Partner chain sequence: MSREHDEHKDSRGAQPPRTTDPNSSGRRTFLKAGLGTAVALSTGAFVAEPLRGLKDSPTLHELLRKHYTKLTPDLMDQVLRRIERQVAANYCAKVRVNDPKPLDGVEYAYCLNLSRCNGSRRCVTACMRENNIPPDHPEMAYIRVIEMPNDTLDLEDGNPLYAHETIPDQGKFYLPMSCQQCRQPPCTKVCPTHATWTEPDGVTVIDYNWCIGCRCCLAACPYEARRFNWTRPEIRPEQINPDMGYLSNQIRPRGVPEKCHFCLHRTRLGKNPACMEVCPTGARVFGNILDPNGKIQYILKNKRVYILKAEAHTFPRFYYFFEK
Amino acid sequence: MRNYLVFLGRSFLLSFSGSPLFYAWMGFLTVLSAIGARAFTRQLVTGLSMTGMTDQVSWGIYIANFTFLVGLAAAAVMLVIPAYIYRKKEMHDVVIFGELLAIAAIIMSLLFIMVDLGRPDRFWHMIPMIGEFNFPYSMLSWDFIVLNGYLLVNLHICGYLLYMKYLGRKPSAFIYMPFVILSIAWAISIHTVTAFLFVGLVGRHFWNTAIVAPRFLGSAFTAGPGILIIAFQVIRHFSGYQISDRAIHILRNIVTASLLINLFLLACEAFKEFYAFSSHGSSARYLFFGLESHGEYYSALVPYIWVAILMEVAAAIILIIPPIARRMLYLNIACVLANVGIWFEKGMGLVIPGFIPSPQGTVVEYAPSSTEWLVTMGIWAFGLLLFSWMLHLAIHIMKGDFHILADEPTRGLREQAVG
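Show me the structure of that chain alone, the form predicted on its own.
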């Protein structure tokens, strides 16, 4: 217990120790987080009327980000499988960073749910024995369980492995390996259950399709490893922690395969929507080509979805040409294009059209308000702040700069003073 308390105390002190660049980065993210928090307090006082959401479009950019970030968290499994199942040494050295990204992504996802509630103080209605949790009948209760469960699993794995590294001891496989295996299935479940939240709303025909869950997983296993590819290069450039190109190119292969699967499933969905040209395809027509209703033409999302598709196709072309994909510059470009494209396609391009037109046939377009953009910026900044802080601690521990022996001289002086 004493070692653990010393570890927590020294970790707290290390959190505020770093280079001027570290202070500048963390300070910048703190300011953005504070701006977002202020915007949320205004929304909390005034209500959701400050957002662009309406009775017809009741989900907006908050749920779009939630959907994207759940996939980002699930993508940590793409490091866990090669590291622990196939025992890839180069992946074993960096798997902890993927799990830290999962922790940050899940916390951001929960924050987006909180700001979307409008009245987060009413969350007590879902607390068992106090409110009505409605498990197992409500898909929302399933999502609550899998998200918080996945967060706890990753906190346990990361916390235990880093603490053992700090102590200089070999981790006990009995304590963490069962949770590693559990995290593989759990990572798939969090995005599958999120997909079922959409599919279960049978009145929204745009979501009522069997391939929503596979599309979610395909895009998740593209976006998450794509972000980690960039993060690994930033880590080794600024921290000196050695991450091999081999690990990056293993992730590149995963991104390539997942992106091609995602594009294939998107094409299948488009064929289903447009070939029959039924009334159930009105949401898809609004998304891809615009929709005419009562003499007016609506097409707010058309430019975004086509730009998103072009980005994903361009990324796929770069990734499937090995001489180009092996060059870090072009690989980074492909990862950025794929992530931005997926954010629009799976976020705004999936959430918003599900409400347009409404079941009554009315067309009310949605555009995020300035408050929504500020709150979104604040949550992303807080997530990056949290991820950067966890990386700061983890890198020092993994490099061996931060360990229990560093406390020995201080401990000896204390013992002499007591004597």
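Given the form predicted on its own, state the structure of the form predicted in complex with the partner chain.
Shown below: the chain alone.
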């Protein structure tokens, strides 16, 4: 126990020691987070009227980001399966980074829920036992459980493995493996439940389709490993921690397969929406081509979806030509294209058109306000800050240069004597 407290204290101190570049990066993210947080407190004082949301489009960019980030968190499973189930050696050294990304992404997605609430002061009404929990009917109550559960499971796995490494002990599989297995099923569940949040709404035909959950998983398993491919190169460039090209190329294969599946599912959905040409396809028509209503032509989302599709197709072309995809530069371009594309496609492209046209048949368009952009930027900066900080500690532990001190008390005394 004492060792653990010392570990926490020293980790805290270690958080503030690093190169000038580390300081500049963390300082930059802190400034952005603070600007975002101030935008949120201003929104708190005035109300959600500072956003671009309306009674017709009652969820906006906050929920879009929430959806994207739950997917990012779920994608950690794409490292966990090769590492623990197929026992790929090169994945074992990096799986922890995937789990840390999951922790950061879950915290970000919970923050996006908090900033979206009209009454954040009453959020505790959602906590089981303490509040008044509408379980099992409300999908948001399920989401609350699975997201927080996934957060705890990953905190346990990462915390335990890193602490054992710090102590120089071999982790006991008995203590973490059951949770690893649990986290695999749980990762699928968080994104499925998030999809059901949309799927379960009877009046919204655009979402009320069985394909939403598979599409969510397809896009998640593209976006998450894509971000990690880039993160791994940043880590080995700046920290000197060895990450093999083979680990990156395993992720590349996962990204390639998932992206193709995602595009296939998108095509399936597009066929269903457009061939039948029923009134249930109005939202899709609005998204892809714009919609005419009472002499006016509405098309705010059209650029988003076509840019998204172009980006994803370009990424897919790069990825399916192995001689190109094996080169890091092109691989990175493909990962960025796929991620931005998916952010558009399942953020703005899935959440917003579900509300348009409204159930009473009117078309009210949505564009995020400056407050929404600032808060969004702030949460992303905070998430990156969190992820960088966890990586900073984890890499020092993994490299073995942050470890338990054999003679801690004596060393402290000696330093005092020197001073």
